[in-house]
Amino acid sequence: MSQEQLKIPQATAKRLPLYYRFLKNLSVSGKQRVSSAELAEAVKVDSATIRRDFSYFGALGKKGYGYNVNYLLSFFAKTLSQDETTPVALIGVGNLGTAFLHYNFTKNNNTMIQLAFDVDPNKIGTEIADVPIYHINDIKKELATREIDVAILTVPVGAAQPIADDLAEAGIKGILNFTPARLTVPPHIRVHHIDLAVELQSLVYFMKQYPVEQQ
């Protein structure tokens, strides 16, 4: 059953990967059961919210028993399509893009950057961390031969929209945008914006306005 079929709130959907990561760690450590309070402490979400999030998926636990770790792990793995491989294209092999290539989601074996694009002639035709790099003008040609639905965008802000247009024509369905540009794309394409400067400003604001009490 997909998230779209369930029609769960977007806030809940954004928390699912947090739950999955913690449950995966619990499973590796051999823990069999976990309470909503333990989950709350680990992912920094109150237990009432966790119980409400889980309630969208039916009876995942038992009162007084908690949740079966392996059952939850299997359930959320399927919900998050972790039983499938998600190939990704990276656009822009600058400092941030290069870091992505070296990292390449090593803690998530179901997500993998398969190819990258750039304009630097010193990078085109080479590989970084075993990922081949193509010219950015070849986006549509190269993606046409691969079943890739997701792209990471780490290019200069002025190049973001034209490249987004090429990605849309190439059949990309999701863009993780690390540029400050607010992209205009067809309605069937989902864009998640990650502006590091904005996130840092938000962090500093909350540090000043809502200081965390020291234990």
Given for the second form:
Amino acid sequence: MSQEQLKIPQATAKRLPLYYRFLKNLSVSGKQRVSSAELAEAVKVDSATIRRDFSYFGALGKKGYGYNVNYLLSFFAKTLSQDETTPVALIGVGNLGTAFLHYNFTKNNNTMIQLAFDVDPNKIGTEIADVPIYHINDIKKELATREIDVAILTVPVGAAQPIADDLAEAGIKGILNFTPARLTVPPHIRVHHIDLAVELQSLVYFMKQYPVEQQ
Ligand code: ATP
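Given the form predicted on its own above, produce the structure of the same protein in the form predicted together with adenosine-5'-triphosphate.
Starting with the chain above, the whole complex follows.
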């Protein structure tokens, strides 16, 4: 990413994949321009925020015309590194891990799980959805021969920290942590934490406490 692109605020950057997915669908359906109001309705972000976000991308909507879909798409593709595939390692081929191996991430973005690790002898040496599964003890060896910066962690909570330590040693720079463990990693490693149970619980809580207005 260039220095210029790095100036995009983090809150804006987080919305990029959302915009990208919607615009890609528009482009596939042959639409060449889109208004901020249409975008706002589709991605559920208010149109003032969209206009501010898009001004960071150098995309200035014209009154009565809207935004040029292809210009935005090529900008997002570059910024989100969609022009290259990001290889990913998955650790823990349980129920959730297996689902990720079957899920084709490349449908919506260019990330691809290239290899997986586990401790279960029944899984090691096999492939799921063409992804080979290696023994966790070989993680540093296997990662050393590949240029992989990103790992998805779907192991039991107790296994998470030692594996994060190995991932750090192996040169991984980003971890998508699906375990409830709060990981301690060196400052150059970015960890995004997704606890599905907490998210679900929070949804139920918010539904009860802050019911959305009926249409
Ligand atoms: P399953 O039904 O296969 O047990 P699960 O998602 O309920 O799936 P978990 O106990 O969460 O099972 O474990 C997820 C996966 O992580 C399993 O495949 C397990 O073998 C693997 N695993 C457990 N410990 C480690 C470890 N130290 N390193 C790598 N993988 C591990």
